[in-house]
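A lone chain, given as structure tokens: the form predicted alone.
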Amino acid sequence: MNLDVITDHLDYFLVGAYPHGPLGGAALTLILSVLSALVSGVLGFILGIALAVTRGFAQTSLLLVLSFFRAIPVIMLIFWTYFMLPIVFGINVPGIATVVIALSLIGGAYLAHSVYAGIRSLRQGQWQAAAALGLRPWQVLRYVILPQALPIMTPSFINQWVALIKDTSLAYVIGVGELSFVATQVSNREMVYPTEIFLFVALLYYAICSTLEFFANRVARRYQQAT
């Protein structure tokens, strides 16, 4: 086991060619993950509430859209966004934006169902009792339903955000220089140390995912205690 290949390229694994070139490596993986987590969280929250409060044709249409994004592979959506939008609409989407859009749409579709399940898990009597007190529907949702449903949704949000970190590795297919991409570059350059390189990359992914899960669980526990 030769660890010199790791120490010799450690900066490249962590930040890519920065500051003499574009930011990449583990730093870019973190940026992609954070941006995708924020956007997917907002989308999931809004769409999940919409799913819970709509009925009939509107709810069915929303379910079909969410099912579509849950069914297609992330890599396919990345390809569609990156290669088809310029052809069909003449819109050129940068690689980083492509990855964030794809991960956010698919992550948001999954989280929408988690939000919907959290809201629907509460008994109908909660809505009726709050309405009997004179609260409007949006007030019932804000002050009564969501404070109780959020702790139920939290594990799903954490799991989805951890999955986003791993899914950023698919960005290599369009040349975005995240961690898996720079690892492949180093492996192709060195030729003889793929085991050491990809074991190190696996450890980096594990460290990032475990750290996120640790802090997210701490925040979730504090929120649950506060409520």
The other form holds:
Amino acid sequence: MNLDVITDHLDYFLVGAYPHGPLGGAALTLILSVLSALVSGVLGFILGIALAVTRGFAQTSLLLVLSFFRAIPVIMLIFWTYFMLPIVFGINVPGIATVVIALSLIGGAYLAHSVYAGIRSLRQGQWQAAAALGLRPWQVLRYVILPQALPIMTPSFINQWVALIKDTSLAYVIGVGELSFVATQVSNREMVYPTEIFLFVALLYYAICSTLEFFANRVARRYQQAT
Amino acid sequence: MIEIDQVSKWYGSTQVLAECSTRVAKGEVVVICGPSGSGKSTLIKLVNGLESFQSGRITVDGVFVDAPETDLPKLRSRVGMVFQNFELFPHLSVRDNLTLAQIKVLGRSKKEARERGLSLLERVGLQAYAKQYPSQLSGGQQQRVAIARALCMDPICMLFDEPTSALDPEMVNEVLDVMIELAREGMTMMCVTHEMGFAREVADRVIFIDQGVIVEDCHRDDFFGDVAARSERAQQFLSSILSH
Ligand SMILES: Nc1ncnc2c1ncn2[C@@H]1O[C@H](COP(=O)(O)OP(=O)(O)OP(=O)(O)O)[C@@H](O)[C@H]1O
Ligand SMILES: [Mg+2]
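Shown: the form predicted alone; wanted: the form predicted in complex with the partner chain:
Full complex below, order starting with the chain above.
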């Protein structure tokens, strides 16, 4: 084991070229993850609720769109948004935004199904009892359905977010300097000790994922108690 | 108070209610019975708009249930409903089950809502259970809380959909007692139930419904007393439920 290769490049692993250049490394991975987790979470919530309250044509169309996003590989969506959007709409999407958009759309599509399944797992009678008291549809969701469905959804959210953190590594295909990108760079430059480098990188991913899991569980518990 | 006029309902192509008409006057208690799948639950859920219907007319206190301009949530807040499976909200304590709609729908203050909730809990004999969660209560207790929850809204009438049929036999009476007391106080009630003892004691009228058709709609004394004048289906039904 030679850990010098880690300590020598520690800054580069953690923050990339920052402050002399753009932010990268683990810090960028973290930012990409948090942004995609938030956006995919919000999307998943809205689309999952939409699935639960729509019927017929609207629901079928929504399901089709979602299955499309679930079917395409992340890497292809990243390519498309990065290379196709400028051509089709004449707008340049920065690399980081591309990754966040792609991961959020795909994560959101998966989460929408979890939210939908969580909502559907409650008995129809709960909707009826809440409505019979005069609660408006959004109040029924807010005060009766979601507080019960959310604890059921938490594991899917954590799974999806962990998967998403790992998928941020695909950002390398468009040259976004996140953790695996800088690790590959260092490894290629030094040409020695790839085992140490990638072991260290794996540890960093592990740390990020477990931190997320820890906080997500805590928030879920807090929410359960608050309602 | 409740007027049902020539109402028909289909699920897809199957008709579940055919030209049903009846009315419930203020203070009247009407019991609805009939075989399983005959459309009792459907009929009662039409009254507060939980189910829609395709033809006919229903008014509650003069408000058309299916008119587009009707504010259904507002109408529902004035019509209490009790379900077969209680449908208390399992994530809320008994107290919060009682106060949620008072606060969110009627705009009562938390304090006001809690006082009202407590006084109704007391009325159904469960004041000691305010802090418990529904899963900690027996079925009979849960159903009494559900009745209290509906009463908290100061409803103009109450709908019951087989309130005792999910209960163990020894708990049936504690729920019926609450309902009987309510009926004696003059509450307008529509009750789907097969508890003929309850019907005999407090019902003004009994409706018998079979395959979506109201077959009998008559005074309690006629229904139970003058059996020979009843339709064959009603007689069969009566003898089948009275025999066990
Ligand atoms: N959502 C639905 N979709 C299709 N058919 C339905 C639906 N709900 C009820 N039905 C049908 O409508 C008919 C009437 O049902 P309903 O629940 O009103 O009967 P019920 O008299 O309350 O029976 P039970 O004593 O079993 O509660 C039944 O034949 C049932 O199969
Ligand atoms: Mg029924």
